[in-house]
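This document starts with one chain, in the form predicted on its own, laid out as structure tokens.
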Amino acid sequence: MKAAVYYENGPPEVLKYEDVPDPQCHPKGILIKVEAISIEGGDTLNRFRGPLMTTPHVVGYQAAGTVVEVGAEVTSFRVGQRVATTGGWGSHAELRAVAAKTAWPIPDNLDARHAAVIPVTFGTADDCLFEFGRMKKGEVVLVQAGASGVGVAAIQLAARAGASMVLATASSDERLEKLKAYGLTHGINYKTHDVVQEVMRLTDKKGCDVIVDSVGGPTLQSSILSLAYRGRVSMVGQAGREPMTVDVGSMMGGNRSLSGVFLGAEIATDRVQQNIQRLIDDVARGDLKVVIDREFPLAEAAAAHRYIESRQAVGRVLLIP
């Protein structure tokens, strides 16, 4: 099959269009042919600095697309299903072998690019506001990094579960703007505002209740100073790339609190299996939007990391096999 691979970490240019040998499928998982792969934060992460799982190897978490083999111990799908799913890494292909346990049925009427994009993206915002976050109706919301397919998708998730206001950040107005057919309510340029400050005006110094941060580094010592007393930080990621400085003790006097959330850790309990099927249903039923920036052929790997690194895209990237 053909891929994107790489040999080291480092820039988009590392990634190369090769031919590799075709996944095996697992007795407990299945195998399918790839129609769209969704693009990630993370992603562009492993690929700067993460582990090699494979030699070359193949990064990416989220494909959608068509079961062609189905493992032995399988009695959940079939040959010839249409399904989203998520991995460690392996999306970037024409071919994905993946564990059942990953791997949701897409609806009939619901196109496989959207679908793609559902799993970790929507399944990331929903635990980081109601999981963990814990947002009741009538809150405010902060959405670090608001264009971002997470951050597009809690914007969303937020509006209707009846924040009293979204707030999201971006790097223009440009991008802020589309922001605001998705529930938007005000948008900081966090290039030409100081985030903190904005908020304390937007909320008349009362802060936020909840903050979704997906940047880390340096954002995230803003999220803390921009919550309401008894405020809460669900950091996501590391999209900034840069080192983790936090004064824990600026959270104490507002009973502020701080949770780190990592979809993948509970990506096979039912709890996640339930809410992430329900989510695919939502898209499906057209109660919730996915939005899709750009599509790259496969072949032009390096060129989408680029384009997803340059801060230009509102919602996801994709790559078409």
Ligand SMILES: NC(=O)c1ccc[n+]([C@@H]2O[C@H](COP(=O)([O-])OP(=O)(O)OC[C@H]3O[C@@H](n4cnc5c(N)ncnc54)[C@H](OP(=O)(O)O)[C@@H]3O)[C@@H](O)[C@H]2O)c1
The other form holds:
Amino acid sequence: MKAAVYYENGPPEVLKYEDVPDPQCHPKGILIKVEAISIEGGDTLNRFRGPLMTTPHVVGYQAAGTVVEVGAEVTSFRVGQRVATTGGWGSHAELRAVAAKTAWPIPDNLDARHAAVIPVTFGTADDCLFEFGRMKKGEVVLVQAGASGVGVAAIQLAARAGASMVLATASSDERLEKLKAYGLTHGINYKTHDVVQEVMRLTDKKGCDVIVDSVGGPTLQSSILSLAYRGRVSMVGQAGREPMTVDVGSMMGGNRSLSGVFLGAEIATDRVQQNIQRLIDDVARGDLKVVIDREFPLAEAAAAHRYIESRQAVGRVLLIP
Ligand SMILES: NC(=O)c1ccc[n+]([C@@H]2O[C@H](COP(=O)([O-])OP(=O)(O)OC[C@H]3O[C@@H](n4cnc5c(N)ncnc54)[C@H](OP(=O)(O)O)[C@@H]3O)[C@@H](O)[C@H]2O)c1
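Having gone through the form predicted on its own, I am curious about the other one (the form predicted together with this ligand); can you provide its structure?
Below, the chain from earlier opens the complete complex, with every other chain and molecule after it.
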């Protein structure tokens, strides 16, 4: 099969388009013919500095397509069925082998391109807000990196759950403006404004009840300082690629909390399995929207990664084999 592979970590240019052996279907897994690949923030980060599990390495968490082989022990899927999948690596390819536990059927009315985005992107945003952020109706939510894949999902989910205000940060006014269509109340351009000062101004000095932070480093410090009394930060990523050294001195006084969130540690649980299927059904019904910024052929994976790192995208960038 053809795949986008790399032999060493580095910038987008390390990605090559090559022939590699087909992946093997595990007895507890399925093999799919990939129709759409959602490039996750974890994929660009892994390409930059993550472990190479195979050589050459096929990076990537998320892809959707059609089942072409079913493992001997799998009874929940059949050949020809359309599925959205996630896995530790291997999405940037024409064929993809995953555990049956990390695949979800796609409803007939849902495009594989949209389905490819849902499991990790929406599943993570949902866990950050509700399972670990314990968000309730009427609360103020801040989404750091609001234009990111996880960010756009979190904005929609917070607005749908009745947040009194949904704030988000981004590096440009243009991208913040586009987020208003998905439930953003106020955008904060962190290049031109101090995030903590803006949060305090917009919330009458109360701060935010729930904060989704997928950037880390100095951004995480601004999240901690933006918390309301009893506010909660869900720390879910390190997109900023900077050291995670923060001062938590302000947290005790206001009974504030910081939770690390990793969907991968929960993905095999019945709770998350069902939650992801519910989110797929919500998108299929039109209750939530998958936002796709741009699509590239799989052969142009390097250009797609470069485009994401140019910080122009709102939502997801896809690869199409
Ligand atoms: N723990 C989990 O279970 C889990 C699940 C999903 C994702 N994640 C992590 O969450 C993070 C975001 O994922 P995503 O899929 O939402 O990412 P994404 O769609 O690629 O967006 C990343 C965003 O981060 C911001 N950013 C800040 N500093 C950056 C830098 N130095 N380089 C690139 N972008 C930078 C950019 O927004 P601005 O330009 O507006 O700053 C960009 O929109 C990643 O670190 C990913 O690994 C973790």
